[in-house]
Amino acid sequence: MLKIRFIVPALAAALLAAPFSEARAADYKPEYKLSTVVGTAFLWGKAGVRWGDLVRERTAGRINIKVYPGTSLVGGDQSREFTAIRQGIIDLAVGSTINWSPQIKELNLFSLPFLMPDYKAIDALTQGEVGRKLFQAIESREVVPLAWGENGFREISNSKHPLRTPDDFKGLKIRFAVSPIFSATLTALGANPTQMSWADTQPALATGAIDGQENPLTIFIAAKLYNVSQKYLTLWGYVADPLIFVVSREIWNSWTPEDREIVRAAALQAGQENIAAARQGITVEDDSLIREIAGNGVEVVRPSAAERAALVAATRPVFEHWSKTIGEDLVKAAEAAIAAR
């Protein structure tokens, strides 16, 4: 009799759970809006499409995600994307650590000049304790982070001449997106940093309103920046831009636990696929993407060890200043993780 007393309530709870989950699923929105800064022709945009497709397939259409590229949900202003997620304008996003860093100061970690020397360094941060702390910082803003993706190391191009030393930067108008740390870094090198949305960048390059820009190579090739006078490309890998797959807290809480795990697993898979694609063709073992860029009339520059050291020295004051803003303990933890990689 003792066993029956405990089994019956448990059975009743199980029977009630199924119709409850179905009722909640019936109340799901007919469409969930997913934001990306760039279009779906870019790997970043494709990652958003892939995530949505996986979720739709695995939930049998209960969760129908539509991608809104080009930050179209916030009038093309990528600096407003994270705030719009918190406000409920955006339901999900595959977002840039750079674009969200004004709202989450800890994300400026990835923009510290020359912190990460290679892909193993990025992985040491995103896949370790530092990455968990950054996810906690995001979650404290009522946004649920699920997985890491990658936009890649940011390289710099311009229309005037090769960039090897700080002297080569002097006077050049270089576009940057959001974070003031980029402005400080370019200023330290003698350039004239110009803040501009991605939507306005290509026309400005085409007309000569600005001389150059910095972005991952996948963006450079997908946007065909060699057609807008970007004839000199320097591979300096001064910062990297991980992506983060997120859902607004309100939307996350509206889903059943089972569907949440489906969405999380899909984000992890889409993120892993995105990282692999973002690194394809730009490694020592496979430099096919770099050769493709060079084949379009672009002079690809690789600074020597001495030239790179001069660039690092010129930007070190920016590193030290921003470490205090980001949190010196977090920066030290990042440096230790990279050293131990």
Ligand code: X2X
The other form holds:
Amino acid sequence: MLKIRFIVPALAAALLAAPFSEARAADYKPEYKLSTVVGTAFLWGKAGVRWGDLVRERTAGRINIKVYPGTSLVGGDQSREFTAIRQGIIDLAVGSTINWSPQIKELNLFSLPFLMPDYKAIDALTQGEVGRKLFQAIESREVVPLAWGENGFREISNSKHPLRTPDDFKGLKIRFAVSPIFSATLTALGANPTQMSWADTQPALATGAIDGQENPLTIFIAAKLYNVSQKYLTLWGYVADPLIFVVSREIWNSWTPEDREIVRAAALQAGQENIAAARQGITVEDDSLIREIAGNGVEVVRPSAAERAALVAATRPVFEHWSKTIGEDLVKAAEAAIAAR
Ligand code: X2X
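Form predicted on its own done, so how does the form predicted together with this ligand look?
Whole complex next, starting from this chain.
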């Protein structure tokens, strides 16, 4: 009797548990594909690797994330990355707001010229109500946003001469990544903008097919853009692109609640580490990265207050026009959050 009383519940438990755990195991894929635009030698690529490592370790290998840099899952076309997440081609991504802006117009907020004067302004947006609204916009498209990271303030370089005022931009062929707001801004400054993937940009700079580009300094130095004629660099901080750590909704739903929390916590940690790393060496207190760039024969230009005012004035119509597309309420909320920082 005692024996039976033990065996029956044990058997029942085993019968209940077996098909359940089998079904769960079958739901998990042997590998999850994580997309980034740049390679793993860049801070952004490292953030993807870090996220994957933390998740693999904390799930004892149940969730095995592999990084696919170079937006290779979409043939290098970074403007298609977000769509590919929705289509199930990409499972996870650490992506730039710029590259996902064709699908989520609100993400153009960060590309409004001269909206964010400093790091506190970026934080005021990403870590506050505006950030939550942007996450809702992503969530409504069947993609689960988990954490913010940072590509950084985008500084402009070229092979011809120092850029200080709109006059200096006249006729220069400047590459931009994605989104017509960049085309409009560069056009307003008198430049000749051309859209190009990141993969195509470095050869185009090397051959002189284009004169310049804009990217954060961590990208400039990791890609050694001073070796492809980028001898003039202007620190104007006109826009900054945060990174966003996301998982496709379908993949997210296939994981247990415990594993989802592990993935979320790991994204928050990797994101915080990434933001700290992205700001290193380019602050007033520590400008070592800027000095390293200058040490490679680059003339680093900081526009004066008057020159900056001229750049802001020339691009103001773009700001106003694009505010309507992005959503005037969102832009107003962003300006208020920045003013209160
Ligand atoms: O292509 C770029 O310029 C990069 C790497 O910064 C982005 O993906 C937005």
